[in-house]
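Next up is one chain by itself, shown in structure tokens, the form predicted on its own.
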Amino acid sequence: MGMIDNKGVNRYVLLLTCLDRPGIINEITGALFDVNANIVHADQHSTDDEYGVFFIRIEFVLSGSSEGLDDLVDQLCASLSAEAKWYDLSQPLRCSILVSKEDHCLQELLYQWKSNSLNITVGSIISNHDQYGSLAQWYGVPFHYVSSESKHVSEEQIIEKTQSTDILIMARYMQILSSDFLSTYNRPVINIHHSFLPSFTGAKPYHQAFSRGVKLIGATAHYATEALDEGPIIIQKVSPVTHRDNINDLKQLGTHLEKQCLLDAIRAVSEHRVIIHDNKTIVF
């Protein structure tokens, strides 16, 4: 699915978890039928037949402004005891990019977003290595190089240069960053790991994988928590290995796979198809 035309239409997504039982969707749809919204596209799941958690995405237009909407939105929290909100699709999200050597998902984000197939703005690439200058200029994006000698002030100027995100992703930014960053940051981190979690965390997954003789590699691309590797995942990708496969061969099957699941995860995060629930993830 690529980024959403919204031209000359006020396209909206409401994202709204409760736990389930009958009316519900009776509910929403009434709340919406009174500001006059227009249901184009819905979906939903619950986790069990009785006494589930029960999830929905309901995309809709309005012919007026969105000024009802937080009302809309408070009353329903109200009386399903809900956790929701409401997006507005036509306002990408804005981002920073984090890389360190490996390039492969930053040039692959970048070309994407350029090629309007993504929901995003980027407002940054930051790295801890001076080698991207010249490729944030081309497309016109401010590149800021950040020593990771010190990883306190390292991870202060990266907070300094994103204060204004939605989300950051890490593109294999092959530093781990801290629970206190995680906590001041206080937005989703997007991270893509080059394994099948949750097999073969942390450094040198492929050399993990050889070392094993898996018959699959994987990668993934997860929220970013305090633990590492263990966030919530999003979007998974493998592809089949055989013993006459080594690292070199593992690793470049494995850029193909890496690249093209952390574009998937940030185009279903940036279309506002994804909820969390516990350490899980909802992916409409």
Contents of the next structure:
4 protein chains.
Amino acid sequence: MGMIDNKGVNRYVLLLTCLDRPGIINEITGALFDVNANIVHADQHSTDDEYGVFFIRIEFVLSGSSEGLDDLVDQLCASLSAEAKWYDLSQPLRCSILVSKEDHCLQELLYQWKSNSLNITVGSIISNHDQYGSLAQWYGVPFHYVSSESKHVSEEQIIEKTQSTDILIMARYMQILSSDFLSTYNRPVINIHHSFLPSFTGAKPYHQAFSRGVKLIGATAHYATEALDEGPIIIQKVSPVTHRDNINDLKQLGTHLEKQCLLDAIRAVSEHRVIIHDNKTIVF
Amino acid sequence: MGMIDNKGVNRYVLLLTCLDRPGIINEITGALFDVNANIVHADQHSTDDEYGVFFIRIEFVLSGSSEGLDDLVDQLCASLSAEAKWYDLSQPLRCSILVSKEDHCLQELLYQWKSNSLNITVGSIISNHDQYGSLAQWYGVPFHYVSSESKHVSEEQIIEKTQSTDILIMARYMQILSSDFLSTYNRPVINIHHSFLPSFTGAKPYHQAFSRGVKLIGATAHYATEALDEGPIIIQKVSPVTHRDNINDLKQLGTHLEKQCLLDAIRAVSEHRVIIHDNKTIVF
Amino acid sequence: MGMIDNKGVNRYVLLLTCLDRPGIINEITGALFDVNANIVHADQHSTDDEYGVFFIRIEFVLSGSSEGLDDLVDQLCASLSAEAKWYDLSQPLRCSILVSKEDHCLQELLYQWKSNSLNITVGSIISNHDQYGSLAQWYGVPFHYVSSESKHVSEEQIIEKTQSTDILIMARYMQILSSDFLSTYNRPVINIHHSFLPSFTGAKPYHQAFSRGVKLIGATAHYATEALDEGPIIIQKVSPVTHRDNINDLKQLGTHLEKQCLLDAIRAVSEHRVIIHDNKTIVF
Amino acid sequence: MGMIDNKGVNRYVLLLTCLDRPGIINEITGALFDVNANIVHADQHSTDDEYGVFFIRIEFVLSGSSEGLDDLVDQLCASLSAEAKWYDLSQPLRCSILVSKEDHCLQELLYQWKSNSLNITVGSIISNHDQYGSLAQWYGVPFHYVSSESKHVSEEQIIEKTQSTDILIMARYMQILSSDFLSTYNRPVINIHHSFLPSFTGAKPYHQAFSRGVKLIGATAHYATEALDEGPIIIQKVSPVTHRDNINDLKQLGTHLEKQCLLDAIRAVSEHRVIIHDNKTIVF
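To complete the pair, please output the form predicted in complex with another copy of the chain; the form predicted on its own was given just before.
Full complex below, order starting with the chain above.
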């Protein structure tokens, strides 16, 4: 995996997507060579279908400044008709965490952040429950309570409080974000759904799983989109269950899956390992 | 697990379900003691809900004959208002295997049977494809081809060919058995569905999984019921997949899940470890 | 699993081990029936070898007082030549947690305890590092620093601080407890070893794993005994790794295994699901 | 995974290892571009340590002939001080399978080969047991019995029978191949060890595992080297076990692990996904 040192000094990532044709890697690596970049990891994927799509993630080191990277990306986008972007790994991903009553995912993210094992900064905790003041204080993070009485009002408040973030994390936030909100925020929003999607969409998935008598329960970290529970899937995990596990057992077992799924997804996103294409993800 | 020696000489199993109340285990074990049974394994489960249901599987050895077991079961059923049945483990489960084009599950079952690691006998192979003659001959099993042109005719043929079986195994048999068939056959029918139910019911589940971009694929062994893919689940297994896996990869990875799921399910059923209750299974 | 409600009012557990012979379950359940106990779960196991050993865990409810249980246990021990003990599930297991520099297991235990999902009370945190004062204060637990300069002195201090505990948890405590300590403390001590035992005993297991090039790393929760890393194993978990994972990645992936292994082990022990026999465990 | 179509027409693989420095990928992809190769997959890895080592696997399509590939590899080896080799995916890997009494791995390999899901041809089955004649005949493969009375003689016979093979597969072959044999054969030999190495090296690993009371059993596919059970690991898998599983259960559960581990390893090797470095493997 090559998890990234929290500081990531002089480390950069290039993500690029374009139609496949001969010579692409050569062109990209040539351009990087010209700005004195040393490639430390390269991951490439092409789809198998008729009109193949090409995806690449290149992690590289620059000895000098990053001044030339904007031009490099512009040039590649032009010559390859590509979508591309570069990221500076020394700049942690700026997150806000949305949470409702269940706090296990929140706690995990805060702990991993503070123990320097996640390349993020948590700018705020936002909840429709008012119980997180002292926890936020302990971690030195602003806490904002937004009432769930009016979705319109609460979403406006969230937009306002998350101006300077790169990403929103729904860490068991049990409110549905509106299409308006998603298009206004217009940056990635990641959700943890407490089932193995597409099984058991919607409310109370553990009740649904218990009632169906499944022998495995799951969790799914995915991008939030307008269609609830149908956004691109980033990570899924499952855990075996038996006839002995009642609904409370499923919930308890599920907390581990949920927090580890969400954590792995945030890790991948914060290290710029994820490309979205066609409602699916490439996770390098 | 305590897998059962293929001969299981003098080994018996009692399966019993009744409403829970104090003293049940004492009554059952007392009755077994009275017929000189020595209990080697006992597994018990009670549901947590208001009107608790009690389930038990007892594996026991008899030094003498099994003559008294019918009476014992009758007596327990009467005094506990129970459903109960006893099984002689030295009598392997008599199976017929239904199969269509994909033969990996069939091959696995035949191999496990012949290497004495499954407490079954395979009485016949039945297929709507005619390719299995020489394989059946190699294993010394009758092969019956039933055309899939008329469901009515083919199901009548299957009924006729499976008179002396305890169970039907749909080992990737891609025809839907009608309600009429199921009620006429009136013994357990076990199916392997090539997805993690309830995700991707119906046709072409690997195509559905690929299209949704899931990060795990699964297989589900379950009892066939009138409602397709909705019968009680016995075993489920999953395998991780990535963006690199195309539909053929999913199918290939799936073959391992399918055959191991089906095998584990047949093992559990053939050792009389499964009780059906309320469209779910207790798998002891 | 039937995880136990934190209060467990009127719920009790009987653990019993004896040589196998006909009639044992009947005798035990008869004795329980006589004190008006209602059995809610029963788990039984017998070893397969010539001189079979019988193990049982019975969870039961008493409508009246537990006064008769001491006599019941004495009577069973006498008539069955058994070792047996009863436990009151409304009395959480009293733990002290020993920890060194790595705090992920400590944090997990504290969080699970405080969110009422673990049937324990944490009486104290003891460390050879002095960094845990404010965390202990946040959770309202006494913190004791014991210098690791003299093992003799530090172990005396630990003995003194853990008088009123039922169990010690070594949550990544990197000191070896002496035989003297273990025999003086004379109650269960549970350790988390950061490898899949018996692979990579001793120091720096992740370095050993990396150097051997294994494709899975593991963690093992086990009882601490005089022979380091050789006590009875309670829980083991593994996680896949690849050539891409360096030692730091292994450590990071390992933290999840370690904390979940230790948590599952403490859950099992606190619900009195574990019987030790012959340097192995039966985990019901 | 992108499993390879059995025919692999015009598909080639380049494997290359060298010391890391800027510009390598650019140089390799430039050279491929010059021979009109179209890259379909590229996988690259560099070690993190001070003197980084660079590994790459490139799968590419040629529209014309492969004539230029020898020169291309020579040129890259010279300019990069690399070790490199190219492979034609339309040429299946030529295998001989060595087997003793347990035939589950053998059966799996033969079945996967014949169902066209493994890019190999099986040239012969060689055993120190004489029971495989009719199975070999069924699959149309020569069978050679080699007595295990004299290792010297039997190894000479094996060398003679495997002249035109690319690889030997020890599919539960319970004889130790001598250093002399390995250096004479001088091509890859792959073994399946029935434990999670480095646990339980040597004989009777399931007995060892049972005796230690582990909660997971494993299997390891690795390259055979002079130091028994210490060669580079390719694939490892594990399966959970409990106190209920006796030694026979462990063996039975193990058969599934063993055959799937070995199969995955042979698949990886036959698709030229494995590079050995420093007694470890990179598995792309």
